[in-house]
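Just one chain follows, in the form predicted on its own, and it is written as structure tokens.
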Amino acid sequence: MKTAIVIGATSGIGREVAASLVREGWRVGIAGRRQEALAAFQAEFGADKVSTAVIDIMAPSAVTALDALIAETGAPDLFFHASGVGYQGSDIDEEKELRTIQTNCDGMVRMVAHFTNFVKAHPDVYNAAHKAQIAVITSIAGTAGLGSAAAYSASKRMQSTYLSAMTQLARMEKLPVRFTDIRPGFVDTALLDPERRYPMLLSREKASRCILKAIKRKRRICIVDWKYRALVFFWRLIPRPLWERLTFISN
């Protein structure tokens, strides 16, 4: 039985991916800040298949809680980090901007770095024939700054750069770990404003199917889905000065 740890499994993409893994026969350890949501997930799928841990990725104690969860589930084949925050709006709310950067950058690094060190410390489990896979939900917003989500865009660019650097480090040090950078477009989650209509909006179920396919194929980068792959291809061709003048775009 394969094992996964899913950070940020109480809602959105994280919950959907965790549920899909359980249905496919994985043993899953789920983590998030809301105890009631974790308990509901475990009640739905069974304590024999699901372990839970209340983890706030911004707290230094998060790594201790992660170690305890791993001890309960066993060393995972997959570490899936879906925890993050973001908001859209033309107002520049300093507290929201800082919280977005701190959660998406500091929190992600705390968890991913700690798990990478866990892999290094367990050569009896992980080796060239059995590598751990670390997958992180970033965003297509990291490929170009979106004016109505400045901090979010910047934090997602940082996440992708960090994964790229960690991939290089793993090769340099021959670490038995591979990284997957998952870049969704608009997905129907609580991060989006329910009052707005979003183009090419993806359901959580469809996004999850694309993500699991990329994980199984051990893809390095996955843009979810094909429509957003085409969109990103074309907007990368736009010169920066022109992009920054596209003020008619409502992102």
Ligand SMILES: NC(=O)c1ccc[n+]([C@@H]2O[C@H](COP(=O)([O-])OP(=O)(O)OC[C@H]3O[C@@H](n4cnc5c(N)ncnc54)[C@H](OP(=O)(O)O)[C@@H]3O)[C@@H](O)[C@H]2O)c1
The other form holds:
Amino acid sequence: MKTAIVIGATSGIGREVAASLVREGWRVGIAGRRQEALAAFQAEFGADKVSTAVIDIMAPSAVTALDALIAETGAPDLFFHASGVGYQGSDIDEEKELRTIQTNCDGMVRMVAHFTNFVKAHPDVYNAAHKAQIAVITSIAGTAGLGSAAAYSASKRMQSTYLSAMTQLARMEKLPVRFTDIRPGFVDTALLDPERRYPMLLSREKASRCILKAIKRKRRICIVDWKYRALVFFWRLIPRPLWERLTFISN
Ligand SMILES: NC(=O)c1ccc[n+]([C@@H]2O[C@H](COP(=O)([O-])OP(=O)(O)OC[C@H]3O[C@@H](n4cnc5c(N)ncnc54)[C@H](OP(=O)(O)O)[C@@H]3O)[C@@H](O)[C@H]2O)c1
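Let me have the form predicted in complex with this ligand next, following on from the form predicted on its own.
Zooming out: every chain and molecule, the one shown earlier first.
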């Protein structure tokens, strides 16, 4: 039986990916801040297949809680980091801007760095024949700075750069770990504003299918889905001075 740890499995994409893994026969350790959502997931799928831990990735104690979750679940083949926050608006809310950076950047680094060190510390489990896989949900929002989501798009760019750097480090140090950067377009979750309409909106199920395919194929980067791959291709061609003048972009 394969095992996975999913951080941010209480709702949205992380919950859908965790549920799909359990349905495929994986043993899964799930985490998030909402105890009741974790308990509901465990009740739905069974304590023999699901372990839970309340983890706030902003808290330094998150790493101790992660160690305990790993001890209960077993050393995972896959570490899936889905936790993240974001909001859209032009009001420059300082508190929200900082919370976005702290959750998406500090929180993600705290968990990914700690798990990478866990891999390093367990050569009996992880080696050239059995590499751990670390997948993080970043976003296509990291492609360029979005005026209506400044901290969010910057945090997503940081996440992708961090994963790129960690991939190089893993090669330099011959660490038995692979990194997958998952970059979805709009997915129908609580992260989006229910009052807005989003182009090319993906269902959680569709996004989860694309993500699991990329994980199984051990992709380095996966833009979810093909329509967004096409969009990002053209988006990258827009020169920065022109992009910064595109004031009609509100998403
Ligand atoms: N939806 C989209 O259109 C879209 C597009 C591109 C990328 N993404 C990315 O996908 C990821 C998942 O978001 P989602 O769309 O599935 O939204 P979501 O339903 O709001 O899920 C966010 C998850 O992050 C967890 N989380 C937030 N803050 C946390 C903290 N301090 N500690 C631990 N867990 C925390 C939440 O759990 P608790 O509240 O229980 O802690 C929840 O499980 C995010 O990184 C987001 O940026 C989403």
